[in-house]
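Only one chain comes next, encoded as structure tokens, the form predicted alone.
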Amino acid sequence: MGEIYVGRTEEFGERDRKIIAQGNMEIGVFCIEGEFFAYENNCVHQGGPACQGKIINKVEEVIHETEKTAHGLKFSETDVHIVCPWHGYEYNVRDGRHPGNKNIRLRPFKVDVKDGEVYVHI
């Protein structure tokens, strides 16, 4: 297992990502509220630049407590997800799962953050 360096900490902004290319493989790397996360660039739908997608709350449907009925949608204050930009498959960036379907998922990488640099590990 080899490790790849992405960059330093500090070129990462809140919401930012870096797509970095090992041999045919392209990986991208996400910074969210500090934290690293690294995934395959390719989408189990088909095949798309998944982590080149939007980085975007995932929206929620608002449910009436005792009605039980909807009341709009808004964006989760928790959830970040990336949408593929080919066909809009979403991936939570925190596990790389899709929100529908927790079988479908994105190829995780390990991410090492060492004296303010960012590795991956393949």
Second form
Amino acid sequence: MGEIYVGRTEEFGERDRKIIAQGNMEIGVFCIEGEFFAYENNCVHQGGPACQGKIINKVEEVIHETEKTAHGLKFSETDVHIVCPWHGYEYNVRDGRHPGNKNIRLRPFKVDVKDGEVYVHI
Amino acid sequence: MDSGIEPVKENPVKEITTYTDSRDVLAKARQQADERNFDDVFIADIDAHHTETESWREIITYIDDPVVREQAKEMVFHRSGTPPYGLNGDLALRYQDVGGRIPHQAARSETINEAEIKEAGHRDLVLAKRAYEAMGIDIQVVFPTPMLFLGMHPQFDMEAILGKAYNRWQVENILKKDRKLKTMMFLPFNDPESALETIEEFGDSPGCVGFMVTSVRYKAVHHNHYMKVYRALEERGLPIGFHAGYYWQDPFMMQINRFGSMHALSFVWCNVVHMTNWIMNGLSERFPSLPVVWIESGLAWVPWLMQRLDHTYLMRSSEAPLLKKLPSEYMKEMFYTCQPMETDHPKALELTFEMINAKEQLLYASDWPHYDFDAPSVIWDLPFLDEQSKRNILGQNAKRIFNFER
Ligand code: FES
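Alright, leaving the form predicted alone aside, put up the form predicted together with its partner chain.
Entire complex below, previous chain first.
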């Protein structure tokens, strides 16, 4: 158990990330709307580099509330996904979970921001 | 003083894109290979791909027919914004990379310097080597990509014209230059005469370990005019492979709106039809020494079809009089590539392995660089296999049916 220094907050732009490594363990640290999240860079599917994938908002389907008719797709205004580049598993960047199976989850790490410095607890 | 704590490093590859080096895309596969000591395991990948359209300017120069060759050159060298001459790629090709989410499927635009190309002999060879070394693969069977649709080309002879040109290009530029790369040669199956000529022309070529039929086509594999093709392969000891694909314009598939739905069905459906015809017409009895390999349909379809055909056959054996045993018993003697392996229901997968006699009949395949590729660890990490079975599936089974010395 310990703390890894990741960098200063100002080194992160919006939707920016760092991939840090200690030995064989790699961790992706994400900055989304000023909040920081960290996950092991190890996809549940086949161990691919999930944290090095595209950051893109969740896709939603527009369904009429009463008629249940479909009216195309749109990007979510709130949910941001990180997509594993190997085969496309998507994970919510805020909780690390797959949208269709909550048990498929990237291993999360606690992130602390102290005096403008970002730390990950491992 | 050494604190014993490993230093923290930053990986410069923040995001993997189409410009990322294959070795960085596959860094985790390399790590998996090291952790599992794959250097000590013979791994034969029976289905990988290159994007032949990136070399289309070269390939068309190998076209025999002078008029077609001239047309192709005119179009490829002088007309802008047009797709590669002669190909009839399915519209679904536009969706494979899930809107840019899976970059290695979209393109591999990584930097390769001139010295590397010169040393390897071709850009394709640099790309292939970067990937197979990362995954710990010793032998890799390479197939084209958009050419997998050629069986549906409206111009009857285009499949043979382009198929032969591609085979020639591949022998000269790929197979002779990297002896770890092999192929099952492209067989223009729509025209049995051309198929036979192709076997005669390429059967002894370096790196040719068999012949491949692209499964997307409306041609009955039991038609009498194919018997000479199967006999020629059987006599030469060369396996035949049916490489699956999709076809969104198939009347049934046209009801489907999402690429993934269509891909899930169509990639299996073509081989379901060919397998059914193969079995019920007794082709396994007629060509008992011809190894048949079913490529890229995954595995879940096999137990399903075994059950369907056994059930039917037992009630209607008069319709399949050549059979001396159950359809599933013939199917158990055939060969299957594993990818894309349906791993999400472990009990079903274990039963599938038992039903297809996987420890002797299953062949590892990566399908790299396509969106549903499987690294060798998918086989190695299966909890219900002993080590010998893993080694068989990863390479030893393939060694039994393919002559990799060729
Ligand atoms: S390894 Fe991440 S999607 Fe397959």
